[in-house]
Amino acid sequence: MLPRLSLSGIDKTYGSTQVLHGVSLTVRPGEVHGLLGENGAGKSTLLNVLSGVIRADGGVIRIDGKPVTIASPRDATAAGIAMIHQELQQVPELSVAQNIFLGGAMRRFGGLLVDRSAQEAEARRLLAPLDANIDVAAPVRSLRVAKRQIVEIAKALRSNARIIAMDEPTSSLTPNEFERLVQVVANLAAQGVSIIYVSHKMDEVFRLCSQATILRDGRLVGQVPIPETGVGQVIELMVGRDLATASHHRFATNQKVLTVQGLARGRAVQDASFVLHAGEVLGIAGLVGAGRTELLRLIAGVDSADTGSVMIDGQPVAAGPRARIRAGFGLVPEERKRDGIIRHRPVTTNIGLPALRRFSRLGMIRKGLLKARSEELMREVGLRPLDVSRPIGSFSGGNQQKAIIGRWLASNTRIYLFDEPTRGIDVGAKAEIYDLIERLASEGRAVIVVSSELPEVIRVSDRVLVMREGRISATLGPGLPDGEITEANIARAAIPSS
């Protein structure tokens, strides 16, 4: 059987830097493959030149044995290949009918006008194997991410696509929603349609995948049977060293330095009380819409709370992110390119931002003394490349996260607020996350970590809070009450009896 995609020896090069060497990869029909590999090794070039975003520099594109020219996304789509990004590209105000229709309507009257009811028609056809539930005249703005992505599997399906590439499709998804994912890929494949399956999660790649290429640095290190391979064999494929399994190691004291009593705002969080100590991490687990996020963003001050104090040694704090930015806290918000960063802005104004007191004399910012404490900071925490005056934007998902981390380094912050910190972000910067986490704890510093993932909780935690309805359930620790932490601890206090 013929392959259904096959790339050989793409090359592409922007300026003098070279991301793309040489790559080749190979994918049968009905085959889920995955694209592997940490932040900036080159999975998403290669999909902007499958998908037409950008020409490659050199090699050969085939499908069904026959070469292409893919030089526009047009010929993308004429060649039946379809692209799902990670940001959806879907215009919000229209409905599900017109958004799977852009840029091909269906029209009446010699095309005059767009034939509304045809196109609603063909959509419900086309959603009706993937999910009939979805209404195709609602706005798609009224859909949660899993619905939207699937709005874009009719799209792709309704140009014919026969390879469709999703690019870290799970990223926003609860677990239940990643389930229906899994389904609608398998019956993708069932039909013969070809999935391109990018992830940093390997749970997920090991579930879906039978294929798996693999790149590093714009090279090609392997293409490995998924069944076969180890898990810890592919990661070490992926970052080209060996990331054994670290133990957390406890840096707590019986320092007091936060002290949350009886904080609330409506359902979302209701009287929340505990306290964090000078070294020790807190984790904070439950379910979506438990209220994990809404506890941290008013601890910060980005939310104003009903009721309820927050202190700092003893002392209460004002409320208001800037009062709250003076007395120590630093927040690293989930959406990190909305609420985290200034994407066109370069790394050393978004390192500045809270502290720009401390660069500035007579009103004036000093370039160069910022540019210094940036470059020593970005240093620290290990930044690739290391370039502060490039747009933070620029960079991949783990080293903004790093920027970040630097930014409230720069200002001297007592209390960390992590929200998802290693959400989107690839094995490797992972790991470096977790390295800066247990340094700060080792330095004194106090942490709260939010997170769905619960090896993560586990693994940086001391303690773990867990939060059910909006109501801390339980806590979980070494001789704790609740009990130790394990996920099935955190599983029991997290679900609702009924």
Contents of the next structure:
Amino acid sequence: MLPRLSLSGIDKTYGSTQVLHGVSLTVRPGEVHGLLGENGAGKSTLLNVLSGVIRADGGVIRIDGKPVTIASPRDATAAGIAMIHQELQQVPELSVAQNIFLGGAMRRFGGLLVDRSAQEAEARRLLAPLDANIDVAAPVRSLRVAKRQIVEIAKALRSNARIIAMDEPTSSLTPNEFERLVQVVANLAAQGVSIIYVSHKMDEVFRLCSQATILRDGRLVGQVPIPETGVGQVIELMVGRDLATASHHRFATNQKVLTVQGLARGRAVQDASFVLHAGEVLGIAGLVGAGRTELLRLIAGVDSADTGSVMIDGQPVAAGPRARIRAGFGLVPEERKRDGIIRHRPVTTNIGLPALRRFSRLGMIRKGLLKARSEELMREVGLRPLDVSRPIGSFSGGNQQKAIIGRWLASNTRIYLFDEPTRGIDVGAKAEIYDLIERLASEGRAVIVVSSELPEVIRVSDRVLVMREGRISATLGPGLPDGEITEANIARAAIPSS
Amino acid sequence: MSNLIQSLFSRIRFREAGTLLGLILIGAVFAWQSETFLTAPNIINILQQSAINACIALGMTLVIISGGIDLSVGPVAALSAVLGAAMLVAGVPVPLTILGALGVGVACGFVNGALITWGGLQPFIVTLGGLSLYRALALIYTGGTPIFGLPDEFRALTNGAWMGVPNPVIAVGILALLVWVILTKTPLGEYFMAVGGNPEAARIAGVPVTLTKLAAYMISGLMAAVAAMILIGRLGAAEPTLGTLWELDAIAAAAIGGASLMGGRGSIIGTLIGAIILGTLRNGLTLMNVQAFYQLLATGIIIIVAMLIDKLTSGKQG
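Alright, leaving the form predicted alone aside, put up the form predicted together with its partner chain.
Now the complete complex, all chains and molecules, led by this one.
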């Protein structure tokens, strides 16, 4: 039997980074095929190639043995490929039927008018085997995420899709809704539709899939049959060998600086408690959505906690970013453009912003002083070009990051909170930022680093907290009961078991 | 002081130079067309005519830079004017009256700011509501009729001159210098830029976002009240309908001067030149006996041309 879909030798390079290295994948008709890998392994890129959002640099895509060119989402639809994104791409105000027929409405009167009743009848027919309870006239916004997914599947069937790719479809489903989805997926497969199923959750993959393709660092690690291949072996393939703890200098002391107790906000962060010592670098690992960024924002006072306390030197600190900054916290946010920089203002202002009063005399900013201090700090961290009067928006990502770190260096910050400090930064600047983190620790500052890159967490951290579904699931470090800091230990604690 | 002035001139930048060039071009055309245009009395006349719009535009510039808009300035001026005039007619001492009227402006600005910050409402909608609300209060209070008979002691303040320069021009000049200092020299000025440029990043960096926005709207209300005092002093009466469409002239001046309605960018010097451009246009076209309808047309064209030039040149400025 010819495979329904076969990818071979797919390459993709962005700038100087190759994100896919000759990836291949084969899916038979009616097969549910798992696509697995850590964050950044290349799963999304591969799905984007398949759905025509981006073009591969090389490689061949065959459907039923015939090579096809997929240069646009339209080509993908024509080839019978549909994609169910994690963030559903629907128009919330339009009805279920209208969403199903978006971009290809049924018409009457010579194409002048949309034939609503025919659309709704057809929508009902498509939905019947999936979930007959969905009201085709209801606006999509009134449906829960699970039902919206069903609507999206109906839309895929409407365009006669024979290959449906689902990206983390269960990330916000209840167990009951998941059971329903399992039914739907099994039915589709029985009708000969091939499903590519992307998930972090091992139990789902083992429940649904008969084959799995595993990617790591943009390379194909293997295509294995399931359940013949065990869970442990699959995880092993995803994370690679256990890296020995990278050697770096340790400056951690026994002096407690930060105590976090029972910090919680909704379902995002639940009952987080830990301590941080002077000179210590604490990594926080976990999957996207595990609550790491949210925890960091609670500590920085950017979001307010439902319960729990944050203490410096045993003293509780008031809420709000201003109070937390005064107490000695500094957040280096993940989304630099959105949460970090004031794009049109010079580097000097961006550095001085939290401490403008200290740079002022008689109510006036001492611009000379601010400039001199900014230059001094930026020389230390290697800002290129070293022109602090230029708007920060004109610098590269890595240099913007140095300026944002400089902001806290200028503000007597004692506790540095880094969220994905090297995201979108080139390799050279990355190393400089690691050196800077080490320098901060050597000066007795306390540092928290949230990172999705395991090698990064392992490289910089003295201890690692692993978060899973809003909770701290393990604390790793030399001599700790949960184990040493290894990729396997982190992955085991990070990946939900049910 | 000389240091300040030196710094003032050294800070005239690319964008402001462009606005100034526009003013010179427009002035050159009028000087060529009309002999009376480039005479000292006419230039003073232009400044006098631009003073009120410039005053409103100063506050508007701060609001726009901080990422908002204030559509209620005209009615705020009207309310300050009628309340101030009523106090004067009732015999309240002039300094106290001025303080009271300015207080009314600040209070209106505070209400706008409070609804926008604590109320979480959109600036456009809040001040659109204020536009009706404050006008209604002024009309209700006066029953729709102007208040006449302002004392000469008060009128002397706005009708006087110093070394040939009318007092209102001097007053607005001093206010412009103050606002310029606030914007370019103080933490509050940086906060306006930061809050307008990226409110979330500013909040995370510890900028008091709420207070900053409140300050912008309160200063805008204050400037509206100052403009109201200048106008009623010159007219000798306070009409509840005064200040109609002031908000649009002020926004136009700020925009011509380089303020971005997206927030985060703007210049006091630019706004001043913008207000003078609008005043010059009206003055010059009147001297050339151009119909009022065409004056409106010219104003519209100038605004759009200024924005187009902005769009074409801003790509390089980042």
